[in-house]
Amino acid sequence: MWYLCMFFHRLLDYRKAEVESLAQLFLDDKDKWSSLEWRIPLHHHPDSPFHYVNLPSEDAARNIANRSILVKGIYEIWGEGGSYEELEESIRSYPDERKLPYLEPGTTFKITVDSFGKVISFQDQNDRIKGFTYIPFKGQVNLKNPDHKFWVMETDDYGSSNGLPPVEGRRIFFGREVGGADRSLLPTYQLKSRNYLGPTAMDAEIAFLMANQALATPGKLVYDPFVGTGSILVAAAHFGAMTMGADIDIRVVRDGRGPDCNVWSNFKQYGLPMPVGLLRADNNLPPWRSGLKEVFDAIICDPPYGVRAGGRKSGGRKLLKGTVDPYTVPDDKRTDHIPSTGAYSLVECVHDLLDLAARMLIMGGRLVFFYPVLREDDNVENHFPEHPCFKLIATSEQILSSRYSRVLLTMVKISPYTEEIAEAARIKHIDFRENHLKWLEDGNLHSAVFSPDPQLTATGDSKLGKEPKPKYRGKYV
C-alpha cells in the first residue's frame, strides 16, 4: 500500500537511505525491503519533504516511522488535491471500508494543520479544520491523547526565492497518521548536555542515523574502533545493542577527565547498559588473536581525517622511520606509560578498517563509516574504498564547506574472509592508493579543506587571497 512519508527538511541525502535500512528490520521478505518503491507527489521536487513509499503493511510503516530520526510522519492518505474543493472530492471517493473504522462512536480524534514553505495563522488553521464537516466523525475530539490523529498538510506555489525546493502548484494532503518519529531523543541526547565530550564527538542526530544504518537492535554487538568519547556507541546502546569500543589514546578510554567524567559516565548519564569493554587498541595493529573471526554484528565509526583530529598509529615517528630500535617498557613504568604514536594516513586507516570489518563482522553484518571527499571532484564515487567482502548499499552526503563534504558509506558483508580475499583486498588497496587524490594519500586533508578557494582568490579579495598562517593543531585527548 502506498503511504505518504513526510520527512524533516534536513540531511536530504540521508532520508531514503534511513527508511530503506529500517525496512530490513521490520520486513521479513527480502524482496520487499531490498528495493522499496518511491514516487514524488504531483508538482513536487525530488528534494521535497513529501514522498510516497510502497510498504506491505501498516505495522511496517508504523515501526519504521517510530524508529526513524528523519521521518516526521507516515500517513494513510485519504485524499489530495490542488484546492480544498479537489481535496473534498478526493476524500469522498476514498473507500468507506478504509475510513469508517476510524470514525466510529467511542473513539477520539484530532485534526492538525501543517504546512511546508509558509506559515498558517491559528485562525486560518481553525477555519480549515471546520471545513471538514463532510467527514462523518462520530467520536469525540481529544487534543491531548486521541486514538486517531489526522493531518492536513499544505504546500504552495511559493517559487524558489526562499531557498526551499520549488513546488510548481499548490498541493493539499489529508490523511491519518500511522506513525511518527520520537524527536524527544535529540533534546535528550544533545551534546551540550553530555557529561564527557571531545573535539570530535559525533552529533546526536548523526549518531542515531548511523545506528539505524547499522540496524542496531537488542542482542547485537556493535563495535567502534575509534570510540573517542563514545557518542556513536551511546546511540547504538539506546536501541538496545551491546557495545564495545577501542581507541589508540589510553587517556580517553581509561582516564577521561576524572572518575565521574569519562566514557562510562556518558552511558550512566542516560541509564544505558555499559559497554562490554573499552580497549586501548591500534587499528593498524588489532589486538585480536589469530584466527578469530565473525564476532561483531556491526562496526560503526568516524575515522580520523586529519581536520579536527589526525590519525595516529603505534610506533612513534622515529620508530616508524627506523631511526630507533623497538623497545620494551619496564614493568615498573607500565601503569602510567603512554605509548608513542606516529602519523596514520587516511588511506591506510581506511584499508585497515575494511580488513578489520571483513575479518570480524558476521555474514550480513554492516560497516557504517564516514569518508571525506572534495566536492569539485566530478567522479567522487570512483574514489570510494572497495573490498571483495563488501557490497556498498547506501551513500549519504553531508556538505561541510564549499570544497569539502563527507559521505556516510553503508556496506554489507557478502562473502567470508579468506586468505585469498585478503590478498585481493591488498591489491585493491595498492591500486586505490596509487590512483587516489594526493591529499588523501598524504593525509593532508586539513590543508585541502582550509586552503583558500581558487575561485574566490581570483576575484581579487585581498583577505581571501592571502597565504593562510600556519596554526597549531593540538593533539586530541
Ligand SMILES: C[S@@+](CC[C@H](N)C(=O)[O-])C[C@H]1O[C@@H](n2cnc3c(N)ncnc32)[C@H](O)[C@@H]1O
The other form holds:
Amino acid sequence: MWYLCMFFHRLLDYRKAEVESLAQLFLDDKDKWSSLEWRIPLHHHPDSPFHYVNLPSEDAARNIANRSILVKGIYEIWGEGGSYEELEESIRSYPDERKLPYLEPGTTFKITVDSFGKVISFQDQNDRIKGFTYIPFKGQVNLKNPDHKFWVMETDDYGSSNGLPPVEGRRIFFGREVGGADRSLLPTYQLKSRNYLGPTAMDAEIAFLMANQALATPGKLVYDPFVGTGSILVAAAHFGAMTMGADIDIRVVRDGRGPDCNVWSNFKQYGLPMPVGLLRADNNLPPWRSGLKEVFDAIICDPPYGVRAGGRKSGGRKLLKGTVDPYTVPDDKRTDHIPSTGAYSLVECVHDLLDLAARMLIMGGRLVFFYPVLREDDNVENHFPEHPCFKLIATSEQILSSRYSRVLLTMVKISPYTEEIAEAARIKHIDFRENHLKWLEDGNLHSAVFSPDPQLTATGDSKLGKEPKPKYRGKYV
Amino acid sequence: MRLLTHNMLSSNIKGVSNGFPLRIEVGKVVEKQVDFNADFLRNMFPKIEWKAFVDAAKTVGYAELPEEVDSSALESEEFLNKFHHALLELHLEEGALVCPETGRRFPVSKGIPNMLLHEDEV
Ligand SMILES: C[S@@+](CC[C@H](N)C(=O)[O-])C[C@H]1O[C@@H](n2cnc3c(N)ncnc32)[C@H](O)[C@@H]1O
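So that was the form predicted on its own. Now I'd like the form predicted together with the named molecule, please.
Everything in the complex follows now, all chains and molecules, and the chain you saw is the first one.
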C-alpha cells in the first residue's frame, strides 16, 4: 500500500537510504529483497520532503517511521488535491471501510495543520480544521494524547521560501499518522552534554543514521576499528547491539580524561551496556587470530582521514637515541616503549578497512563508513572504493564546505572471503609497506582533500564557476 | 577485557606463526553483570575456539565450563547461563596477554589490551 512519507527537511541524501535500510529490519523476508518503490507527489521536486512509498503493511510503516531519525511522519493518505475543494472530493471518495474504524465513538483524535514553505496563522489553521465537517468524526478531540492523529499538510503555491525550486502548484494532503521519528533522542544524546568528547566525535544525529544504515539491533555485534571516543558505538548500543571498538591511540581509547571521563563513561552516561571489548590496535595490522572470520554483524566507522585526526599506523622510523638501523627497540626500553607510527594514507586505510570487513563480517553484514570527496569532481560515483565481497547499496553525501563533502557509504557483504581474495590483499599490504612513499604521493586523496594549500582555498571557490549541487544544499540539508 | 575478546586475539608479531591463544597473566579480575541475550550467545558460539575459552576461564578462576561441547548444548539454559557468564561477565582489568611463541607481553590495563606492536615487530 502507498503511504506518504514526510521527511524532516535536512540531510536530504540520507532520507530514503534510511527508510530503505530500516525496511530490511521490519519487512518480512518475502517482501525484502527488492528495493522499495517510491513516487514523488504531483508538482513536487525530488528534494521535497514529501515522497510516496509503497510498503507491505501498516506495521512495517510504523516500525520504520518510529525507528527512523529523518522521517517526520508516515501517513495513510485519505485524500490530496490542488485546492480544498479537490481535497474534499478526494477524501469523500476514499473508501469508508478504510476511514470509519478511525472515526468511531469512544476514540480520541486530533487534527494538526502543517505547512512546508510558508507559515499559516492560528486563525487560518482553525478555519481549515473547521472545514472538515464533511468527515464524520464521532470521537472526542484530545490534543495531548489522541488515539488517532490526522494531518493536513500544505505545500507552497508561490515562490520558493523553503529554498527548493518554486513549485508549479499547491498540493494539500490529508492523512492519518501511522508513525514518526522520535527526535527527542537527539537532545538526549547531543554532543554538547556528552561526558567525554574528542575533536572528531561523531554528531549524534549522524551516528544514529549510521547505526540505522548498519541495521544495529539486539543480539548483533557491531565493531568500530577507529572507535575514538565511541560516539558511533553509543548509537549502535542505543539500538541494542553489542559493541566492540579499537583505536591506535591509547590516550583516546583507554585513558580519556580520567576515571569518569572516558569511552566507558560515555556508555554509562546513558545507561547503555558497555562495549564488550575495547582495545588498542592498529587497523593496518589487526590482532585477530588467523582462523577468525564472520564474527561481526556490522562495521561502522569514521576512518582517520583529515587534518584533525589523520591516520597513523605501526612501524614509524623515529629512531631512539643510540640505536642503528635496522631498527630495534633496546631491551631496557621495551616495557614502557611508545611505538612511533607512520602516516597512514587514505588508500591504504580504505584497503585495510575493506579487507578487514570482507573477512570479519557475516554474509549479509554491513560496512558503513565515511569517505571524503572533492565536490568539484563530477564523477564522484566512479571513485568510490570497490571490493569483490561487497555491493555498494547507498551513498549519502554530506556537504562540509564549498569544496569538500563526505559521503556515507553503505556496503553489504555479498560473497565470502576466499583464499584468493585474502592472498591478493596480503600482496597489496606488502606493496603498501614497500612503496609507502609512492602511495603517499600518488594515492593520497587525503592530502588533496583535507590539507589543501591555504592559498588555493582562498581563491579556489570563486574560480570553480560551477555549482555541483543546488544552492539550498549545505551541511545540514 | 572479557574472554570473548581474548578468544578473538592473537599475537601478530612478524615471524610468529601461531600467536593463539595468548596466555593470560592475571593481575586483577572483576565480575560485572551483563544483560543476557540468547541470540547473541547463539551467534557467537560457533565462532569460539572452545579449548582456548575453557582454559582462559580457568585462568581467571571459573571452572564450570564443559571441556567439550557441540551446538546441541545451546538448547540447555544452564549451559547458556554459564557460557554467558564466562564470555561476558568476567573481566581482566589488569594483567597481560603473553605471546605463546615469543613470550612478548601485551599489557592489559583498565580493561584494555594494548595490542600495538613495536617498530621492530611489524
Ligand atoms: C575520525 S576519528 C574517529 C572518531 C570517533 N568516531 C569518535 O567518536 O570519537 C579517527 C580515529 O582513528 C584513530 N586511528 C588513526 N589511525 C588508526 C589506525 N591505524 N588504527 C586504528 N585507529 C586509528 C585515531 O586515533 C582517531 O581516534
